[in-house]
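One chain comes next, on its own, written as structure tokens: the form predicted on its own.
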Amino acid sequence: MKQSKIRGMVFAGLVLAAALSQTGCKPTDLSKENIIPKPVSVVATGSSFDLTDQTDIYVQGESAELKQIGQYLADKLNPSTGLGIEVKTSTEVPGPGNIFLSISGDDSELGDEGYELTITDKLVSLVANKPAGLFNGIQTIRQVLPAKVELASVQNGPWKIATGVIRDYPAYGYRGSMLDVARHFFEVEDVKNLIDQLAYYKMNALHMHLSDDQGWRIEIKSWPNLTAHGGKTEVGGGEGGYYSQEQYADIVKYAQDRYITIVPEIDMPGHTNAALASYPELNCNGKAPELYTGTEVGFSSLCTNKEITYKFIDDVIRELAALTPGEYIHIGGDESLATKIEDYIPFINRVQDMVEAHGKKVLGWDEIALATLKPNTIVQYWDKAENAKKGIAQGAKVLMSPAKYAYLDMKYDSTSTYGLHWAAYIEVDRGYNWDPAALEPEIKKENIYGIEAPLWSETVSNRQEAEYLIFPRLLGYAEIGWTPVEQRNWDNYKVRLADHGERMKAQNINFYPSKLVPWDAQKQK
């Protein structure tokens, strides 16, 4: 009796694992979810968690950040799932079937932007020392779920979550992109959406250059021709654009809700015809030019030796630094080749010391290691190594940004759409495929600001243009800043940015297709 029992409740087993493996409801391996950028650690153990219209998503305490973040998570699963999900606050771990986000401070290893994700079958729980550490989760979150997910409509479940513990914090402080809307204006709902990609890959960091010969795009309310005449018109002759001071603090903020921290760059002295067109008394000769609407460099320059020349930048500065909580205002200083070495050199010591007097630290592309640097300054390599080293000497931090492998306004190859070429090719291989920390055996990982990835804006002249040379790269060098160099490997990756293909539909992003990636094998699984 006993053995027949025994058959009975293994045959029943075995027809109950065989339904469930044509049902698609057997368990679930969480190593095998292509998360982008790669964790650093992720354990499986087999199972799934369901998300039903009785979860809700509950927040420790009563704080009004913490809350912000399950608002932003139930309204991103929402619109999808309609399931309805709720944001409620609680002390203690909540019940069966539902998310708990708290904070819990005592993770050294964590920092401020990691956590750790557990997720059983009964509870998903993410904690972290810091609320940027629950924001970093929620995106992890969203890509465990299926691609579906992040469609605005409603669409049929399941939903659900491989079970397992993901611990996971970044390899670099500063992980970013830089947007040219100097070249060619992008608007602020333009803005935002990028804004939401970096978020979405845990880049905490948006560059602006906000002013170059063919724009001026801030508005300064003390130099109102700035943007009155200097804003007037872009590449090839378009109508241009800017900010006012209310729409950039609106993207300021927007940012921040989302960890990200702008950085506004104002170039100078060189990249500057837009400004001295506005205001003849900028210039030397004490006469205007006229706007520029090509993509030639360096020809124009602010007049060093004048005095007004520093009240300007000064007003400048005073301005935009009363709007940008940020630490940093990006001083340019790059291609100024109609500006004479001995005239840069005070020229940039002096704008250094303008910064900080109100209260920002300076950031600079290469070039200005040229100069004498302040304590805290970023150099940003773009073009010369040398001029890194020299950043490196004199106590500065480099914030990575290679033209040769970092450039999104590069071409991917030569029947690229859109983009330039002087740099490099720069396919999606070429893109992932390097270390900020070997590129140069004197810039090491101790020397390292962070990385960004700058979209240089002279052949795209809208979102969709933008996203062809953005997209996939983007992707690549959020796992640059992100994943320790040792787990990061081009075949794995290219499956994992495959998966993402299906993600980057749902959200309406116009990526480049490369044949270097496996998107229809992915389609098909």
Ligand code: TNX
Second form
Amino acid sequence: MKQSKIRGMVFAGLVLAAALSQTGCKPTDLSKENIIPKPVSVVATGSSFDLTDQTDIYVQGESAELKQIGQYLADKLNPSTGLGIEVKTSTEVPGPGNIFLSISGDDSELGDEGYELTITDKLVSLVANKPAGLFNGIQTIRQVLPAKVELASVQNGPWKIATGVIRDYPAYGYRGSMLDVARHFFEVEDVKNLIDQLAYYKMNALHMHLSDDQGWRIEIKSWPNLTAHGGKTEVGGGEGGYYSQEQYADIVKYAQDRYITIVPEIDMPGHTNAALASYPELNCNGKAPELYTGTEVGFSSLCTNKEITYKFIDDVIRELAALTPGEYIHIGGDESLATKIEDYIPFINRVQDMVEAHGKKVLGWDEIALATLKPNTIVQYWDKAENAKKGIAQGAKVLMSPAKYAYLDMKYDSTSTYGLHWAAYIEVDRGYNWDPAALEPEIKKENIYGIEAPLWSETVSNRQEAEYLIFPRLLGYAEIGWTPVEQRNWDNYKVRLADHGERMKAQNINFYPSKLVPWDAQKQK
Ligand code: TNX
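Now show me the form predicted in complex with the ligand, since the one above was the form predicted on its own.
And the full complex, kicking off with our chain again.
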């Protein structure tokens, strides 16, 4: 062959390659997709499925719940693809070019939250035992499309999905985050925004820290001054705020529609200055202190020897339980430095009974293990492994939130604009590189209820600031909770995370652009 002809062919090849990358034509290898959390198993079959203006989402049967899941997916795909995907029902597998969501119920390995996603060049078929599994599966469908699918305005296609089979289910049953709305108040819209992000990463719980020294954030109708007075300010002296029961119920419903449980926390007996300031009778000396806008901890306590204290708690728990479809009420119990241990223990014991009397189970920070735990109580390990072990010895499960690895309010490094650093600097790799079941020899996988990454809000006062601390670390915690530890690896994760940088940008998330992540390498995809 002549030199010039070879050169010509090479040139044509280059042009073709450039044209392909220009149109966003994607490789057809499903195993190379940047899914977070990493699925349990991906088998690629080397072809691709095209999402076109002929594509619709079919759900099996007439289930309103399945239609709602289909609609969630359609609502996520339509703004950017402009394809006008509709949700339809069908008893059988639809024709080529469509997406089909169905319940099968006989694949025990998948459990309640797992799914199997089969993509051929003709059909995208998602099967799960339960609707929660389908909901997780549609997050995977979003993530195997190009990052621009997350933009809010119409983009050019093509919208190709690599073919293959993904089988996927979580390592831990509880995968959550916590938002402290007490130190700084966050509006309903901010909370909903976070809930959608949790859903995108297959997390299923949002713990809301609803009361602290600086503010009481949930309306309690039988004790109205808690919010009328106790909700009026926040750290730094800003105006604070609170959720009416109606607004709170709206958050709970929004979360429920996304298979996320809201775990409400009323912190006690410490961290209660806002309540003490609102009702003098809750203080041992009968005098209400001033509202507090600083960031110290450990100075307040409910009066554990007064009967009115228990009437108060019973009313609060009753109203909160009525707003809570989830199994758990979080009673705090941390840093009660102003409560004597001989008062603390009977207090926690009594409050556990009250929670149970209102049909709920107890979650509490690790200090509660100093008390006598009820059989279903869960201890949230944040500080002292020794407390977590005391909990395990009493038969409790442990929710893993070790501050040194899992606290979203810790600075990334000494230059971080927001955050604290009393526990550690938590760069993105440190936040990812740990195994909940290997931190302490006595805390084994079977003792662990799940993982939660809390955001305390002393240093962040709005969504943007909160996002800087939450993202991108949240994605790592989602993966720790979902993906089997043997399949997790930082070098592999950081490449997938870089792709999610584009997804976060598309959703206007103010994430911390850690230097440890190769963000730019993914940009052209
Ligand atoms: C400790 S974690 C606290 C919170 C603070 C946090 C700040 C826990 C149970 N108590 O009151 O906000 O440190 O990192």
